[in-house]
Every structure is written in C-alpha cells, then in structure tokens.
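There is one chain below, alone, in structure tokens, taken in the form predicted on its own.
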Amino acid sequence: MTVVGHEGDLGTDEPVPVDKAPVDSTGEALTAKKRFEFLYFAVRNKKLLIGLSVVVLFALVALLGPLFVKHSMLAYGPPFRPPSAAYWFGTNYFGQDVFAEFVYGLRESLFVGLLGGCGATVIGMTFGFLAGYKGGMIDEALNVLCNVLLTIPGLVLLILIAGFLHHTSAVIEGLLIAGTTWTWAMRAIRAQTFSLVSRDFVGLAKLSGEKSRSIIVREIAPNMSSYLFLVFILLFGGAILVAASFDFLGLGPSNGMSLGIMMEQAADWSALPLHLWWWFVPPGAAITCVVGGLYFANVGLDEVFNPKLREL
C-alpha cells in the first residue's frame, strides 16, 4: 500500500522513505494548501466516493432503521413469509421479522467492528511508536510479543478465550478482537517510525529538550496521519469480518443480535434447504457491501494521498 510520503506494503517490516512534510510553527504536518489539494482530489476519486457512499448508507440504516421497524425483533408472527409490504425482509422459521433483526444486527456489527478497529489501531500505534522510537530492548521485547501472537491465528485465539468466558457482550467481543488483531499494524507503524526518527525535525525536537511523548504526538504522528487513517480503515473492515465469523460459530453475545448471529441462526434452522433466502442473504450481502465499501474507500484514499497514483 502506498500513501503520500510512504511507499511499500503495510505488512512490511522494512523502513519506508517518507517525503519531507512541511511543519509550520504550530506543529501541523499538513498546510492549508495540502488540505485543499486533498479535498480537490478526494471529491474526484470515484473509488473513494463509491466506498464512502456504501458505508454511509449502511451506517444510516443502522442509525435510522429502528424508526421504520414495524414489528418487535422478539415478536412472533406467521412463519416463512417472503418479503412483502407487511414484512419488508420476510419472516424466519419462528415468524420473527427479519428486517427488525437485520437493522439491530447491523447496528451491533458496526459497533463491534468500530470498537475492535479503534482498539486495534490504538494498541498498534502505541506499541509501534514505542518500538520504532525507543529501539533497543524495548523494540526487541515488543517484537517477540508480536511474533508470538502472529503465530496464533486470531480467530483461534478468540475461540480459546471465549471458552473461559461465561458471558460475552458486544463490548467484550470488540475488545477481544482489538487485542488479537493489532499485530500487523504495530509492525507497519514501527517500520514507518524508524524512517521518521532519523529525520532532521525529530533531531531538532530532541535537541530542544522535548520529551519522547511530545515528539511522538507532535512531530511523528502528524507526519503519519494519512497512513494511520488507512490502517484504521483496514482494521475496521477486518474487525467486522472477524466478528461475523466469531458470531457464526455461536460464540457471540447470547443476548444480542448481529449479522453473524443471523447467519448462524439461518444455518442452524435450515434456511437454505427451506429456500428462505431472505433470511441469510441480507446479512451476508450487508457484510460484503460494508467490507467492500471500506476496501474501495481505502484504495481511493490511497490514490488521493499518494500523488503518484492520482488520476488527474
């Protein structure tokens, strides 16, 4: 993946050269001209607009959908009803309104994905900045921890942890995902930090007596802002997929509803053999569209941030 001033894959562990970013007296890495340039290319990038439109559409459905729900998610009505004016997404095996389940399931899936993505980004940034800036024993210790976690598949680790929990909520699920998906982000941010530590403006900050935390927050992080945002988008989409897989295995919240739980219930009660396509198609299509939209937005932002990829 490439962004402005960054060349290479996010998964690489090699330092990547960063173009010099002008830093003004307030410490901002992006000047007003650069912000205007970003907006100019952003509104003209079709991939970015399509991706954001899809994600915003489903976010609005999750936020405003409850206003249009006609039946309670727990209410029982006529079973096996196909989509109609009374039941927009039909009813399931038990006569429950699939649209109501979809709206609240979409809301919880986005919440878990957002919590997991934000948490993983914060952990990856903290460890990545610390390892890249400090180096030495701290870097080696964090690398050992990262390498150990990388050898264990994240979903397997989640299943093992879930086996010791008596109750799983959406918040706990999001935090578990954050704690198991930050490793590659840490390695990528560490590599970028290595390349910035040797820059002149960091050296001047050290000579002026600034503390390490201040240098990372005011000097290094702003020069990686676009890179960090792309990392968050990837972690957000990945968290949604991990949560859906976790819920589909029956390990998700027992007192809630999510897109993964909808698909798990549809599989358990033979929705496919019974030709109840309206039970499993909406959640599957929503997961595909949201994750696909995030991917399109990520590619579009990559082109906007990187002048070499821009389409004039």
Second form
Amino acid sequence: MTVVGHEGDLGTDEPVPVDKAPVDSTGEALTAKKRFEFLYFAVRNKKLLIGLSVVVLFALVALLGPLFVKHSMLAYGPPFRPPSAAYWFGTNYFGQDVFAEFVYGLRESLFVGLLGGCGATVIGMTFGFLAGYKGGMIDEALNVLCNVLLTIPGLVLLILIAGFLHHTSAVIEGLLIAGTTWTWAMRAIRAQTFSLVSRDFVGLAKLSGEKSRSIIVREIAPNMSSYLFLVFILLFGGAILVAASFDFLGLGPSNGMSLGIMMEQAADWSALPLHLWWWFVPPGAAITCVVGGLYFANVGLDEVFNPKLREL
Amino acid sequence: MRRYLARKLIIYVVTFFVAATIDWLLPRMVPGNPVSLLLAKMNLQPQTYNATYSLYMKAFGFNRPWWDQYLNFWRALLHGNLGVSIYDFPKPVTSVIADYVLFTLALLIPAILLAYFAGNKVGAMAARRKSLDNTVLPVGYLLTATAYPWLALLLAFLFAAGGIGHFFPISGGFSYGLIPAWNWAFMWSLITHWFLPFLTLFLVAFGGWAIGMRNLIIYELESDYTHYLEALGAPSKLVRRYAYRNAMLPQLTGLALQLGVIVGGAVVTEVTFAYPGLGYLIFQAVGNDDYFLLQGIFMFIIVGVLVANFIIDIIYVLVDPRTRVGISGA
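Having seen the form predicted on its own, the form predicted together with the partner chain:
Below is the whole assembly, all chains and molecules, this chain first.
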C-alpha cells in the first residue's frame, strides 16, 4: 500500500495519450511518458491495489515481524494455548510460540518462492528467447525438452529427487522448484518472441549488424518487459504453492521453519483431533493471501499494461 | 490427423525415455549411494559392513559397467519388472502398486472430470452475468491460490475432526473394522472416506477452470465472428454456444497441461487423509527409503499421465475439425 500510495502522487497528472509504437532503445522520452501513463492507470485499478497491498502487508510481516516476536522459536512455554495477548497466535503441542514460527516460516516461504520464481523466469526467458529467436533445430530441441518436462508431474519429480537427496536446504529447494516450473513460461515467451522477430525494427537491427544477444536484450526483451513481469508474478505465486506441498511432505529444509513445515508438524502432532486450529490456519491462510494477492495484482497489471482491457 | 497424432506420440515416447533415464540416473548421481544409505540404518560392525556392502552392490548390479546397468534397467522395465519392495520384502513393486492404484484412480478421475465440467459451466455463466462474476472471480482466484495441504487440513478439521461436526472419517480408505466385500456397509465406508479428499481436489481445480473459461468466453464474445453473428441478428443463445465451443479448445489443452499439477495435488491430499492411493504410497516409500518402490511408482505415474494425455489428444482431434483435415494443429 505504501509503495503505491507514494507513486500515486506522481501519477495523478494529466493522462498521457496512448502511444502504441514499440519502445526501442532510442525512445527515452517515450518510455518516460509511458511510465506516467502506467501509473495513471495503476493507481486507479482496484484489483492491482488490493492484490499489491496484501502482498506488501505480508512482505512487511516477514521483514519486520522478528521485531515483534516475544518468544524464541526454541522456547517451550505452556502447550495448547489459544491465541492471547501473550501468545498472539497461541502455542503448539510443545508450547512453542506459533507467531514466532509463523514469522520465520513466512520469511523462508517467501524466500523460496522468490528464488523459485526468479530462477524459473530466468530459465524460461533464456530458453524462450533462444527458441523463438533462433528457430529451426534449436527451437525444435528446446520445444521437445519443454514438452517432456510439462508432461512429467513436477511435484512427483521433486519427490523422486528429494527421496534420493535426503538433505535439502532452502536454496536447493528454490532451485529445484525453478528447474521444474519454468516450462509454461518458456512456451509463452517463445510465442511472444516469434511475433516480435518478424517486426521491422528487429530486421533493422539485424541489418545493422547487431549480435543476436544484443538484439534479444535491447530490442526484443524491452518490448515485452511488462509481459515478462506478469510471467514472473505467476511463477512467484506458483513456486510458493509448490514449496508448501513439498515442505508439507517433509521434504523441505531439515533445519528451518516454513509455512509448509508448520502445516506438516501440525498434521503430525494431532492438531486436528486436539482442535489446535491456530497452528495450521495462519500458515495456509498466509499462503492463500499472498498467492491470491499476486494473482489479483497480475490481473490488475494486465489491465494496466494492455490498453484493450482497460475499463474507462 | 495422422501427422498430429504421430507428432504427439513421438513426444510421449521421448518423455517416457527421458523419465525412465532420470529414474535410473538419480540414485546413481546423489552423494552416498542407496546401498550405503540402506546399510547405515542397520548398525553393522565394520567387518560385517564391508562384506554386506559388497554383497548388496553385487546383488543390485552396481559393480557392473554403467551401460550394462542401464541396459538391464530397460530390459526389466520393458518386461514390466520394477523390482522388489525393500520395506514390503519380498513383494514385487508392481503388486504393491496394484493394491493402491484403484484408490488413486477413484479419486482422480471424478475430481478431474467434475471440476472440469462444473468449472467450465460456472465460468461461462459468470462471463455473461456481472452479479455472478463478482463472486466467481474472487472465489475462483482464492481457490487456485490455495495450497492443497491447507485445504485438506481445513476440510478435515471442519468436517471430520469436529470443527463443525464429525460428518466424515478423518483418515484411511475404509473402516478398519470392515473386510472388503461387495456389500452396502463397505461401499458406504468407501464413499465416506473418499468424499473429503475428492472435495479438496475438486475445489482447487474448479477455481482454475472457472476463471479460465470466464476469461476465454469474454475474449470470444469480443471477436469478429460474434459481432458478425450479432449483426445478422442471431439469438444470443446461439452466439454463446459458438463462443463456448471455441473456448473449449484452449481449455482442453489446459486440461493436458494441468494433469501434472492435479496429480501433485493428489499426492499431498492422499497424505493428509492417509488415503491409501499411489500418492500416499510414494510418500511412504520416501520415508522408508524404499528406492525400488519409489522408482516404480514414478514410472507408473508417468505411464498414467502419458495415457491420459493421449486420450485428451484423441478428444481434441474429435472436437477440433482443423486437426482432422490438417489445416493447423494446436
């Protein structure tokens, strides 16, 4: 909320006329204009505002939460306590503070999600650009790789890997998730690249002897930057969900806390028959809120970026 | 049509090949081979350890050259031999899987199909009624954003553990007091144990289909053929039917893409409810370090997903005339 509110002051100027010309490396003024235009629509988009504020709220809890944690995760107080002033989210089977677990678990879940989302975006972009720009055999090979990975159920593959690995850390978990979830992003980016490659400005860049790498980085990628951002948001949300399932199965980091691990421990230690709902409701609710917020922000951003979808 | 299906078949053969190779390669790539991990649990004396270690290495064929091991793996796989379960020794992996697979199918098939049809219908309705859309859209997004384990725990708490009531049993595939038989008591026990895991899978998938269909229909209702039909004065019912038919195609492709996600969700859901399907079994196999069972279930799930994909491809050919005459294919 704070971020948007701050930028909102900049964006309430006159609306800038829509200019559909592609942004190339020389269009500095145009980019500046476009940015104002995005902000103009961004601060007026309810879905974006709601989604973003929920995500920012949870990010703040993860960042600043440790300042408000009164009991260490390793301190054992009275067990089975419902939420109270002393224990905001109650205590678990062992008397540990659920709020402390929640804060540190949220941190780790967001970290794994961010790493998985970033990693998958990078892999998806690399392969998508390569396949879409080069075409031919490279495209064919990458496409087969992508289709193969799309068919193999990601979580089952992760279970197989984890079953043999035995010890995972948050970083390994994030990278494994990135390695199994990039596929649809590659398909989408490849299709977008195909449609851009045949445009005149790319042809011009080719004629002027630019290298493929710099054509992709300077001509193609900037023209679908908004699209890439949307892809990242979806992958980020997806990675959080996969990580939750992965951790819930007891395959996550062995020396850490995450929202999925909280749910696993609650399930393992009779939170259901003992009615300790405060143990497993907050972690799952946080996941739903963050991922739902990301999806909502995604729809909102889509409307902001895409003039056709704007409701005027 | 032949070309379309042939191309798909090639992809499936490659997928099977890659999956099998991963299945074979993984235990050989991780630090500390499975044999030493198995023996670590046995608390053996150093002397006995070495003897047992070399015996096991020989028994599992780990002392042979890698290409020989790989060929052996394929030979066994093509004969339908997935090895012997270590935990459930000496039961063959295939017969362990056979005991669990029906539960998974009974869970997955209705959940996938009902969620798909209900989601598509509700999504299409939401696309033309603003009042409905205002609830379907947020609820749909929240459902797709829900982690399977949480929804499973929540439903188990509310309807099985007494959060609201004890309407359903909390775990298992049927009551332990019953002997499997074709009678009403047993059938009823199966249904009550089945319902909550089914509902979990259904709800999450339903949200996704509803949103997808809503967006597609809105897109179709903006397209040229719709405007043309409207200009001709076609009844809106006809226009909507055309829009629905066109939107079905991407949704069908989406069904093939979503299979993996739903199978993953089924694993977590079965574990939460201790529902005796393949997901619960693979979880047990990981916990017991039962590597052959783990590898076997992986291969089995891959084959299942490939068969399902192929069925969807055939349906696609039946639904989309363009793939039949070879104008273009998705």
